[in-house]
Each structure stands twice: as structure tokens, then as C-alpha cells.
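Presented as C-alpha cells, the chain that follows is alone, the form predicted on its own.
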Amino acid sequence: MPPEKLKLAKDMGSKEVFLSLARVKDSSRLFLGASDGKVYDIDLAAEKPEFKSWEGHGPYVTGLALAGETLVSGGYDCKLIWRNITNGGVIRTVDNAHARWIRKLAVSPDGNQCASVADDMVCRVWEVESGKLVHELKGHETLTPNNFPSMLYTVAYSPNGQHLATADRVGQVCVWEASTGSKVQTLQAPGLYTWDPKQRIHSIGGARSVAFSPNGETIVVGGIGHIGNIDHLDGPSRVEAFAWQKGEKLHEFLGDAKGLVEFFAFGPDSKWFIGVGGDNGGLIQIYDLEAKKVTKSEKSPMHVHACVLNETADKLFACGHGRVGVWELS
């Protein structure tokens, strides 16, 4: 069942906005990354925490890995940079790991490898151990049907690692054979793409989160419906899913909230799972796939960027927009 309350039980503020989020697992310590260029990381459950920094990327570092004690970063400077946790020493830089700004990263299960998603539309997987690179995934369009560069935003790893799924901002999905590279399945999200070309030549949205079930047999994608003032984020919150091996849409959940949804944590059974996003404003969202409704719609001290549940599915840890914070959920 989905939780029915949440509340948020610490917070830390700071002037910086953060992008990116990963946990150390079984424990409060987060690795964040922020829009000044640098890594930080905090430990929550500290008496005192206090955000330990690393430095190394230009601004914004939009992805963050996690496999064991390695931590991959990437950002707007195309970089990819490898750390050892313990002491935050560089093991290896990438430069020009990509041709444009990184969106995203996603780490396997089994910790062997991280993907990276940028707007030069190629997504790379990378041997965590060695850096090599191993894949290069080719099948989203460089430019919109209206002739706007498209983007490539999100990216994530199936349960099992076998697959991996890539969107981008006309909502379309690209689910790849992790092994081999090779494209298994497209799906098609359009209500999360506005093209406008009358009152401002323009096009915005786009599939802003993906996610696998942890049965692996669902894939959400989350963004923003139609944009009405083109200017603003001034839209409801949009989240699709889709039986993906079938090709199949599920349900279209369209939220009272208004804004993006950034990022997903999926409960242990399939049947829930929290979007978080925002616009001037954070949101925390609670959908219920059985049901087919968002049960719980929480404004968020922050619009929120990135998000992890714990183990046992009942901590949110988040961040966003001058401050990380952790939900307690019941």
C-alpha cells in the first residue's frame, strides 16, 4: 500500500542549488551535486552536519553514480569525473565525455558499469573499474519535428540490469538491451512536449524523469502537460507508464500540482511510487498504479531535483533548490 502521511523530519539549507543526488546505502550520507561545480558531501544523521565539498566540474553537476566506494560526476561541462569516497581523490577525469551538456547519470545494480545522457542525444555506458567505454546508444533525434535541438534528459537501469531506458524532450522513450547496446523497445509520451507556435515561436517540456518498477515490468515517465504561459513552468504535472515489454500505456496521471516532475523512487512492490519536482515551487507526489490516482500531493520547502528512498522504503532523502532533506513516511 502507499504510504498515507509524509513528513519531513530534517533539513539542511544552503545557497546552492542541487542538481543531483546519491546515497550511500544503509546510511544518511549524501553525495550532492550543485550548481557552483562541486560535489558536497553530508551526512544527515550527524549531530552536526555540516556539507564537505569537492571541487572540479564547471557549473552544474547535473549527474551523479554511486557503485561502491567510486563516485561518477558529470555535468554542463561534459566532464565525467571519477572519485574514491574516502578521501574524494580523482581516480580519472573524461574530458569531452560528451559532446554537449550531461543530464543524467545511471549506475547498474551490480555496480559494474554507470550510463551518461547529454544533449549531443548519445547515451555512453562506462565500465565503472576501468572508465572504458563500452557502449554508445544511438536512436533519439538531434532535432524536434519543429526543428528545435532536442535534449536528452534521463536515463535509468532496470532491477536487473539488463535493460536501460532513455528519454528525451518529445517524450519519447528508447529502452536498450544493456549486453549488446541494441534498441528493444520505443515508447511514445507526446503530452509531455508543448509546441507553441503562435504565441512565441517555441517548444519546451519534454520527459524529464524515467523509471523502472522494481519488477521491472513497468516504465514511468514524468514531466510537465501542456504548457499554457510559455514563459513559466505553468502546467500540470505529468506522469505516464506503460507495460513497456508490450508497448502498452497503463495509465496517464495528471496531478492537481503544477510543474515538473524531476525524479522517481519506486516502493518494493510495484504498486507505488513518489515523483518529486516543482516549479517557483517544490512538489512530492504519491501515485498508486493499482488505483490509478495520485493519492498524496505535498508541497516541498524546495522544488525538488532528485530523490532516494531508503532500504526499507519508509525515508525520502531529497534535494533541490537551496536545500536536502529527509521525509519519514507512513
Contents of the next structure:
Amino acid sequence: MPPEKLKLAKDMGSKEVFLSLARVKDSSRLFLGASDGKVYDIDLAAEKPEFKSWEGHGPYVTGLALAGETLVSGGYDCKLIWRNITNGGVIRTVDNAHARWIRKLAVSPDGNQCASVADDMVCRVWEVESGKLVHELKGHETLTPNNFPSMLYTVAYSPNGQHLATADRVGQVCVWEASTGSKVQTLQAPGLYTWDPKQRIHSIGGARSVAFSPNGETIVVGGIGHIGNIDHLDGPSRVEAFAWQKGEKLHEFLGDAKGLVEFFAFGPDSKWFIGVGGDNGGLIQIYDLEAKKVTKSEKSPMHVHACVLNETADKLFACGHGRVGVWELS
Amino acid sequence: MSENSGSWSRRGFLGASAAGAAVAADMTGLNVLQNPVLASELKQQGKRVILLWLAGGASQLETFDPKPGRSTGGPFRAIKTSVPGVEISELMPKMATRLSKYTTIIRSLDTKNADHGGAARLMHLGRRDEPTVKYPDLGAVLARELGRVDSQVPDYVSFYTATEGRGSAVSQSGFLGARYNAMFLTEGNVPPNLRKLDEISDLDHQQRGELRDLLSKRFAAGRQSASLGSHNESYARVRGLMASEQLFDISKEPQSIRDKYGPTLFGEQCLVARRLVEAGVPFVKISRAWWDSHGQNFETHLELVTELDNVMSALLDDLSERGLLENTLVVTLSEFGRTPSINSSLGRDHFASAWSSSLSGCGVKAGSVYGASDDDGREVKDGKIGAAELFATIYRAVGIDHRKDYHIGARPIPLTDPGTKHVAEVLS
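Moving on from the form predicted on its own, please list the structure of the form predicted together with its partner chain.
Okay, now the whole complex, with that chain kicking things off.
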């Protein structure tokens, strides 16, 4: 059953924009990738949580992947940095991991691999231990149908680690076999491509978020629908759900809330999930896959860029514009 | 309306000398270069202006005035240009290699008005509105000053194909009269209703025009009316305008040229602009909307600046290779810039306190940078100018004395507000 209550238990402000998040298992210790190029380390369970920071990137650390004691970070500087989280020491740096902005990282469930996606429209799979490049996944167009640069926003592993999904600006989702790097499915969510040929002659949005359900059967992809007023990202938050192996669309969720859906966290029974994001404010929404509806829509004190559920799915950790917080679910 | 600058009027000058070409051929006989008014008139002959209007407000930080490493700087890097010590946004790699050949950057506009409507009017008129005078916009003034009386092509062509912000895209000839109104294209790249109806033969069309001319001359006999004269002038040019339809047809361009501009609407319209100025159209405005990036500023600029960089560099190369750039000024301008602070939608808001424009080609000192904003781009620290100074500089670049007066009846109307100085540092 989807949780019915959502309560902000603790939050911390900062002057930075937090764009990515990774959490140490069974704890409230978070790593946050920030707009100032730093990775912040904070334990929200501490009596007086403090932001400790590591430098090394240019601006905008947009992806974090945590595997055991190893944290991989990536950003708009096209660089990947491996660190040991106990001492903060840099294990490895790959300077030109991609040719354009790195948008997001994902770690495989066994922690052996991590995947990075970037605006060079390539997903690269790396061995966490050695830093070796395992696969280059190429299947997304570099230009939109309207001849503007496309962007490869997001990536997610399936719960069994056998597949990963990547999603781009025009709403195309590619599903890849992790062991071989071959593409096994393509899904289309063109409603997430907000190209406007009349009013503005450009687009905003794209497929910003993607996730597999824990049973591996469903893929959800999120962003924004048609934008009326650009001033406040004035369009309906939009999520599309697919039975991905059949290539079948299950449902389109158009939320009451306006803005981008930027990240997902699935409940353990695969029947519900949380989407976070926002416009000039923030949104947290709970989606019921069986009932095919948004069961809860809450405002967040910040536009949210990333989130994660704890192991018992009763706490949601989220970060975004100038703030990080933890919500209790019940 | 009349115009006067010293004892010579432009029309009087042109009339006395029969035609610009004849004057040019006989300059020494007239000794015109010792007369500053005549020298100015000669200097502006054949000059053209293309305005790339970035409607909604392009970010100076993501174009010509990046602030790498500052909290206001955003995620884009700054890159070196062909001018030592000058960097621009990494989104403009093509313009970076061309700065020293073509372009001057102005980084110190402080125009006070950050409201779309008011700011767009200010940056089209070069001055604030006045209740008793309807001022002409930049295009109308340049059409008046640079156009030929006997021109067979439009004097002022304006593209605004998007709908957002079109209402703020000022297009008014004001006291100059309907003759200098824009041919305003909103639906595509080709003017609608320009083509002669198939059921009317060319002879019929010509004879109908002659009949209309005869009747209107009879009607006008004994009447004195500026609007009537303006109306008749417009009709007199109909056949020439109809013949200019082919100028809007880019299928007549080699594919290699079309490829350089790219397949986007903005690219195609800039290629039409080149064809128009090549044929003698003195002023073309291409409005590219909509840059109002309150939400997702960086995504918006990744799309739009990438396109601007490609199209602008293709246009400048094309003009240069055809020998047109030395007589054609390309202005890149918005109604304002965007805030240094990054809002909660990863956007930037309206900002008129320290923003940028660029001038390329005709009369411009290529590779120069005028003015500077402070380290975070929050205010101008050097060389502050407003709309009037920018307009004066544009006029000067194409050989127009910005201190000249028009007259409405006996009332002198200065081309720019009295006391306005042009930015001499950016002119060659």
C-alpha cells in the first residue's frame, strides 16, 4: 500500500544547489553533489549535522554512485572521481570520461559496476573496483528532431542488475543488457519532449528521471508536460509507466503539481513509487501503479533534484535547491 | 515631417546630385568631403543593418560575459577567443574564433528597465516614450536614412515567427510615416499575398496600377497631406516589392550555403536576411524567441546559444565572403539580460543592470571589448551606457550623424536624446 502520510522530520539549509545524492546503507549519512563543484558529506542523524566537503570537480556535481566504501562522482566538467568515503582520499580520476556534461550516475545492485550518462549521448559502464570501461552504449540521437542538441539525462539499473535503462530529451528510453551492452528494448515517451514550434520555438523538459520497479517488470519515466508559462515551469508534472518487456505503455500520470519530475524512489512491493522535483517550488508525489493515480502530492521546501528511500521504506531522503531533508512516511 | 542638419537635407542632397552613384563619381567636383553633412551622406550609401533580436532576454553570462568560478557563473565554462585575454561562453566556439575578424562586444549596458514590454520598447526606440511624439523604431530610422527613394525592394523587413513576446516587438515608423513601416512576417519566411493572382495578367496588373496612380494624383491635386503622400509612395513600390518575392526563397541558394546556416527557422531567416541586404534592403530584423529562461536557464541556453553561435557565425562568414560585411552592420541585442543569481528553477530572471550586446561588421573595430561588469556580473564597473548611447553608436557605425534633427512642423526632434554620446572606442 502506498504511504498515506508524509512528514518533514528534519532539514538543513545551505547556499548551494544539491543536484545528486547517495546514501550509506542503513544510515542517515548522505553524500551530496553540489553546484559549487564540491561533494558534501552530512549525517542527518547527528545532533548537529554539519556539511563537510571534498573538492575536485568544476561546477555542478550531477551524479553520485556509492558502492561499499567507494563513491564515484561525475559532473558537468566531464570528469569522474573515485573516492574512499572513510578518508575522502581520491582513488582515481578520469578526466574526459565523456565529451559533454555528465548528467547522472547509477550503481549496479551488486556494486560492481556504475553507469554514467552524458550529453555526448553515450552511456558508459565502468568497473567500480578497477575503473575499467566495460561498455559504451550508443542508441540515442545527438540531435532532436528539430535539429537542436539532445541531452541524455538519466540512467537506472534493474533490481537484478541484468538491465539498465537510459532516457533522453526527446523522451526515448533505451533498455540495455548489462552483461553484453546490447540494446534489448526502446520505449517512446514523446509527451516528455516539450518542443514548442509556435509559442517559443524551443523545448524545456525531457525525460529527467527513470526507474525500474523492484520486481523488474515496470519502468517509469518522468518529466513535465506541455508548458504554458515558462516563468515558473508552468506545466503538469508528467510520468509515464511501461511494461517494458512488452513495450507497452501502462499509464500516463499527469500530476496536479506543476514542474519537472526529476527523480524516483520505488516502494518495495513495486506497487507504488515516489516522484520528486518541482517548478520554482518543490514537489513530492506518491503514485499508485495499481490504482493508476497520484495518491499524494506534497509541497517540498525546495525544488528537489534527487531522493532515496531507506531499506524499510519509511524514510525519504531528498536534496535540492539550497536544502537537504528527511521525511517520515507512514 | 522634415529633416534638417545644417543647411543641407538628405533629400535635397540626393535630388541635387541626381543619384548617389553620380555623386560618388564626381566627388571632387562637388568637394563634398569638406562638407561634413555631405561626407556623412556619402559614408552611409550602401550601408545595411541586420538586427538579431533575441526576444525575451538572452543571458549575458551564457554568451558574451561569462563569470567562470563565481557562484553566479553557472555551469558553463569560458573559452578563449581569437582576441587575447577575451573569453566568452563555451556555447559560442564558432564566434570565439571570429571575434577578432568581425565583432565588438559591449559588456556594460545598464538600461534600468527589466520589464519585457517597456524594455523592448526602449531597446527598439533608443529612448523612452513621450506622450506627444510617436517615435520611429530603429528599423524605420535606418530605412529612412539608408534606403533609396527609388528603391524597388522593401526598406524594412521584420521576422517574428513565434507568438511569445511578439506583442512587445515594437514595429513602428512613428512620425516618419507609413513608407517606413516594416514588412512584418509572422507566419513564415515568405511574405503572404505578395504574389500576383494568376487570373490577372501582368499587363492587367500594370494598367490597374497606372489607373490607380492617375486617380490618386487627381485626388491629391490641391491637397496637402503627409499621410496621403506616404500612402501613394507605398503603392508606387508595389510592383518592385512583388518582384522581390524571390529574395525570400532560399531554395535558390546552393545547398552548401543552406547547410552552413542550418535547417532551423532562425537559420533560414538569417539566410533570407543575407539575400535581402545583398539586394539592397537597408534593414532586416530577425526576432528569435523565446529566451525568457526563468526556468531551466542552462537547458534553454544550451539549445538557443548553440543555434545562435552557428547561425551568427554563418551569417558573418557569408556576408564577409560576399564583400557585404564591410557595409553591413550585424547587431545582436535583447531587451535585457538575465540575473546573475540562479533561482530555484535553475533559471535566471530579468536583469537590466549589467548586460551585453554585440556589433559586427560595418564600421566596427573588430576584436574590441567595451565596458565591464563586476566579478559576479551584478553591476557595471566600467563604461556604463544605456540605450541612447548604443543607438548613437549604431547610427555612427553606418555613417549617420546621431545628433541630427528631424522636424515635426517647426519642432526639432533629435535623432537621439540631446547630449548622447556614441561609443567611439568600438568604431574603426
